[in-house]
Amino acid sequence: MSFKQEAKRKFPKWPIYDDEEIKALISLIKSGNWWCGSPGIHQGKNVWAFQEEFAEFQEAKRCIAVFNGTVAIESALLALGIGLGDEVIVSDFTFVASASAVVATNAVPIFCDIDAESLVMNVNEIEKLITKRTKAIIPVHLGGNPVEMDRLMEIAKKYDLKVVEDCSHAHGSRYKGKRIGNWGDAGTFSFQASKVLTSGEGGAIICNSDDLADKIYSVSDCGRSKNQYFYKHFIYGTNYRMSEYQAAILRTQLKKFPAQHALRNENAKYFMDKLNEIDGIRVIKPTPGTTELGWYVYPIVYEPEKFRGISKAEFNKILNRFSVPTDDPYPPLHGLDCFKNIDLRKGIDYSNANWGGEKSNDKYFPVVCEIYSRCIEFPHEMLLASKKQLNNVVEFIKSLK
């Protein structure tokens, strides 16, 4: 077992489950209804129930449950008409799926640098990236921290662009009174194993338009339409349906989520205040107007010169040896091999992208590269620990100076 794995054992385990999840799965298996069916003829009950429950929690009108967060983004983009040669602006500091889902629609992701304090898409950079081919923006709420969605939506309206919010980290986040995911045309979520709301795998799209929700459903279920004959396929679609097993787990996890969400937010604020007192440490700054964060990851940026010149790799090792778990931040997308070497969809013209070959040089993405070189992340389960444990982490980091 690595030091990193051992360190995680000192803090609350993840996922957290009890007999309720076990009973839900046993009940599902015994029912014999192992898939959801269709809107007109329900087989299982869990997918349909979860869609209603998650929409209510996220304060959205509609929810479409799918198999994972990647296809959630893809389904939303396809339903919005994004396709061949269209350009979609995406944060450069995110998991590859935020961009690979764009590639899957035969569109071209365009990478946007980040704000040095909030670590999310810098809305001041968006207009510089807009061309006659730009059709959409994917703001990524890294760590649950909202992009400045009011300003972003003004830009989107000005240029008639669609907006799909990547909320994979932002379950329960709230910005200026509105749940994240409700600002754009659609909001997409992931329920992958490490997420704050999880079923191992899983995804969902929320929106407030019945027409768009029905199009997303059709894309994700073989081109079918609600309450129509099962073997009629009205548009191109594929099978991205969520399974009953995923939904059964999610329904029980969703009941536990509000209490966990409240504790994460309480401890995140406490931890932030303590860490920010250390010269050379800065926690991700919540975007002004944010009242709740999903806190999927807890990023800090450190100054090596204030810590005896310790490299990021060594900083991680030292923390792990002291039983402090850390996670690796996402490498900036522009430097990933698939984009740098343009090893993507065949037959698509990527020549106008702002990446690939020399265009993937770090000098063109100065903020994200500088931040990435000094960024360390703590996993969200740390925020479910006691304040005594968090204090111990703070004191140990102080001792490294």
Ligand SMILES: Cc1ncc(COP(=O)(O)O)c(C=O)c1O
The other form holds:
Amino acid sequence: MSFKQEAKRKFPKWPIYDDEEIKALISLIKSGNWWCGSPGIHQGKNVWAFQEEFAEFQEAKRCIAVFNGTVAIESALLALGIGLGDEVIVSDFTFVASASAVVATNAVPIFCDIDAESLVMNVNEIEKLITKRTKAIIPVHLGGNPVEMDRLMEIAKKYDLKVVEDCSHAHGSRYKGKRIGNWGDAGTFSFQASKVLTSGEGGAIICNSDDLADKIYSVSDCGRSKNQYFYKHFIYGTNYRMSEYQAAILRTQLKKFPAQHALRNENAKYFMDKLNEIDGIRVIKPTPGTTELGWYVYPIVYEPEKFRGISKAEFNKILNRFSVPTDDPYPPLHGLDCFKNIDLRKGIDYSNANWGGEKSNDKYFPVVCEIYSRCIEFPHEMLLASKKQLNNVVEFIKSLK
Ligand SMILES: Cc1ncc(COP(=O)(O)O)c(C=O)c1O
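In place of the form predicted on its own, output the structure of the form predicted in complex with this ligand.
After this comes the whole thing, all chains and molecules, with the earlier chain placed first.
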């Protein structure tokens, strides 16, 4: 079989599950405990157990499970006191939720350009964006690649800023020996369908302060407080609780994670080295100091002139036609219609933001725009394929020259 025919072989489909997930759901249904309740009352076992298991896996003191990764960011920001008129610095190269969660708190996201090699927030750009209104930073570990967290935390300390790490791509990543999510005040995760740990939808916040964890819990469970009367609502909060169904699946998926993570890491090294050897292809560079990488999506940047001038859309289409499941990465946030048009929330003044109207011009975000124009990404499940299949992809990309 030629490598072109071989390349047409299907890659593993995500999510991967077996009888364990089915048994977990049946057992939950039969138990009659269909919701997590509050501590000590109507308590379903899965959410509370998952919180402990995930905290242990991420090497954090506490974990609060919620129903998606967007409200995980929102809960952490609200518990940290971020609100009306505050500015929050966010990477410009991320899923919209990293910024829409800021908008949901009535604060204002401020977009930070990226580093051309690692594609994550360029920490050298942060200080230029700080104003009197800046209250927090949201570093996003894109594709699992850590932001330079030691430098970022120095800046946060200098200006007394809160830090919420968006770890939606970084389950299992580690920077300078410390698990991602433990550097800032809180780390938030998504368990949405495409993520390396998934229940279709789901989210969590980890942190190492009991006070903050209790506050995050209150925000996400109707303002309740741990072990207090059920109908006492101490602060403003809403219902962001994770469901027992989500947690039952996550607990089984978490058991499968270490073996998948190890295989992804082994194959990533093999695949990246081979891709890097192709003239005109550059793979994402792990941030110096990365000691473990989660490998969620992994972007590659190509030089069109070395590939007969084919556009990014064509490049993607050709690969997809040969069953190589590449995708377009996130469009930079400053150019999204919702930010260009400013009209996000009634009564909020966005006039000081570094986006909106003319300020959303690409020329103000040069690195991310240049990278985005030449960047495609592979999904993590490809890294669960055989080395032979990955090799076929490499040969196929070479044949496009
Ligand atoms: C970087 C990033 N942040 C936040 C989110 C939001 O997570 P969710 O879709 O679970 O709300 C996502 C999810 O796709 C994401 O990729």
